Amino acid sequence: MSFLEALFEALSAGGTEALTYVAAHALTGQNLYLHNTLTKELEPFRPLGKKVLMYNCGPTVYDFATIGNLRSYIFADTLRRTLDIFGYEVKQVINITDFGHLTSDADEGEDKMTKGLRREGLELTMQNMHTLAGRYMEAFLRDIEAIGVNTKTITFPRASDYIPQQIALIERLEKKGFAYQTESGVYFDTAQFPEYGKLGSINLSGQQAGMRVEASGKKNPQDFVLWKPDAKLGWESPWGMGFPGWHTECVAMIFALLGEHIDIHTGGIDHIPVHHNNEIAQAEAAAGGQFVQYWMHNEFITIDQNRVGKSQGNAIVLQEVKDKGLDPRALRYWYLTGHYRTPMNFTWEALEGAATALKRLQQAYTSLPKGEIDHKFLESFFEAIGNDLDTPKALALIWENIKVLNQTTLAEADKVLGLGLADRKVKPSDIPVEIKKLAEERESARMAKDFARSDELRKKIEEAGYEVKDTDSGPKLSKK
């Protein structure tokens, strides 16, 4: 018996013996391969323990998420769904950056939260920052729920709730000789961490070109801020009033919520050169050993080959998709047509094409009989998914086999795709024409008192996954 057959049999029977067998099979990782940015290789997945610990870099909640931002969360959600279906128990965390750090990735530039407050005509205060963050955090959660992310299975910590942990981490680094203080802040001394830049094999000499050290008093151009002083805003600390660095936030929350060594860390490719290398430096300097086993990164969404983003002036948000009358899940479908490590160029025509394809798939699903699980198809489907989340191939397999699939099999595949096929309420307009014709023929037979023919047609309707009820206002068709 194959792994997938055992999995489906166990899920159907609910027996603990079968489930133990499935778990033992799944935890070998032999069926799941992931691309590791750290090694630049496709690797079999081997979790550190019984529970997979996964952290996904979350948003700075100063504005609505763009369609470029949302790709990261569909990628993370597809990964989470894959881990679930392969039998792993997952603890997932997506952080919420809800206060300003007065720095960019490179410890310079305008703070996003400050920019958000100015845009909305609010005074720069900690209370206003907290209120603004709360508003856009709620909007972010609504957006990802609309595109199929189950937020109930994820922890969303706000960075402002973990200030003591961030201060403690900086003190720990200071004590171990990895931090130093200047007039402009407390910095991590990358010279004390020889492996700095190992993620993505960053060329430090190239990275240092054009970087300034004089104004900050940094020892090395790539040293990064751990604590930024501010006389008016922030929190009290051993180094005075101020803010922790952005890179410190993530490490402190991971340590607090998941532990000092985790299985998976995801984010956009823009995080590789600075943010994630800075996380590695802090975490491994503080705790020793390997911080993350599998680093995974998604590529950009572009428009006219330019990256989507607010700073680029081409930001598109989910509300604009809704305003055009398109199902938000169409955006998810469009993301899934490209591999997460492949850049995708957005056009409204491409999204409309995805919406059409999704509607066809929804209609096909409603017309299919329930049936038994097609193990052979699902083995091919999950082989594609298990090969570094090859969603384009998985979708192609569905369309190649759509005429012979059934609802039960397609619903299992959709547990990874997240298109909500089984959850969708069927509207009268979604009922296939052929089913409506059967219902009309049955009504004609019933009115002619040809009850044998009427019963035969009812049976055909039910075999197709629908039911017909006779009411005072006429027959009513619905999904079973």
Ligand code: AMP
Contents of the next structure:
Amino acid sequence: MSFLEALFEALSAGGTEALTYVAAHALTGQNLYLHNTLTKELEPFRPLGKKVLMYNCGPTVYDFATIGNLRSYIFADTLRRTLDIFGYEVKQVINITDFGHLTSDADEGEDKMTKGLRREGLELTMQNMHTLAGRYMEAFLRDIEAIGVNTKTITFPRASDYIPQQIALIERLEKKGFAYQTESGVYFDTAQFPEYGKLGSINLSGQQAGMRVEASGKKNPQDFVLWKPDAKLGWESPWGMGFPGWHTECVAMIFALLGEHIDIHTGGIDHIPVHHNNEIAQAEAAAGGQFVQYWMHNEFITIDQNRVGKSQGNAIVLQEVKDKGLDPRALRYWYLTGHYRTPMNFTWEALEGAATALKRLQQAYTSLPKGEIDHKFLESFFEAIGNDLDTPKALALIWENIKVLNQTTLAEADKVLGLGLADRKVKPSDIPVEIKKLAEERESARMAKDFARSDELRKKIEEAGYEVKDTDSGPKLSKK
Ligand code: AMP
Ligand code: ZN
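Shown: the form predicted on its own; wanted: the form predicted in complex with this ligand:
Let's see the whole complex now, leading with the same chain.
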């Protein structure tokens, strides 16, 4: 839809959401299209109301976040920055899973928090779980801040602070006939929700075949736990002591903090088949209507084609990036070189390449003049971003135009990229060693009155994008 068509529609509709939409156009001159996992299509973004309500599935804080997990939050952050710059007011929530459910999302395997406690030689108690989670939550916040996420604009609820809301949600489902109790817990009855699995990526007939249906007393293999009893640990509830199910936590916090119908929900692709299908089932069974308008998912980071993850034993964390002397924002730059819906294979060489590119960009930024905003450039830049966050294209546009851009325009583009270009000063020491060497050679040639050679070297320096000026205090190098 063109800007004029949008304006016309807004005027005839007269609603605040339409006006918000037009305001967004006015800022960037572009439409925002997002890929929706629910429809598998690129759709023009239209918020439900005046504020965009966005929820990003957050970490289980039992260990440090991996470079796989961090991609999820850079994707969410790029989306947030895009919404901001397109003129929307955004309410953003990232949950913190801070207690075990003593069951994984597939109702099998060991709970992550329990694993974390054992790793650190701590006894399995509620207090220890809370303390361990607190420690890794802080580490998580530090990590995402280091890669350019502004945590002050996001709400980070801890799941353990929302137990009454989770219990209330389960009771609501029970009253509506969507839940049943067995000896092993309270379950969501997926047979009562005909649209179950509509987000896709789920094989209903063969799903978890042979899973412990008999043992749990579940009616259908895909039924999932809403309340898991535990004799020793957890919270009191109408179904005895225990823990709410993991899928329940997200819905209860969304209802409490954002409302029953929200605009955007994100996560990694691994969450599509079970976790997010289960969130939809609970939310839509409880509240009716469409729970989320736009479901968005990022692809995996892999190493040697294996997904990066703790259980895969190939987890790299941000501290390792720092230990190698690399700028954490280089990781952000590297993520941005791939589209969020494309898998990316991590190598240290690739990250080093990103660090070099980022350094060049910082140097270029420092040497550029300030000036008027280049609207033509920003139009094509935001067209790329508005096309489902095409960051690789947006970065390519910057490099293609770097010689003619000014600082003001680049700072505007960086509001979406989050590379912190305007936050840092590039010192003269950031001029590459090769260039400094050329300048020294030129100076020696000049002193020796070999002007042909010194001109040749000046040319080389200029071709590399730098210039050398002879001043009273000696030659001065700068970026062109
Ligand atoms: P978790 O703490 O396991 O719930 O994961 C936090 C977020 O990271 C979720 O949105 C996951 O889907 C995502 N995630 C986990 N592993 C990867 C990976 N290798 N690449 C990209 N995203 C991932
Ligand atoms: Zn979730």
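Residue numbers count along the first chain shown, from 1. C-alpha atoms forming the largest set that superposes within 1.5 Å between two forms make up the rigid core. None of the values given here were measured: they were computed from a predicted structure.
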Core fit, then Met447 C-alpha moves 2 Å or more between these two forms: yes
Ala413 C-alpha moves between these two forms by 2 Å or more, core aligned: no
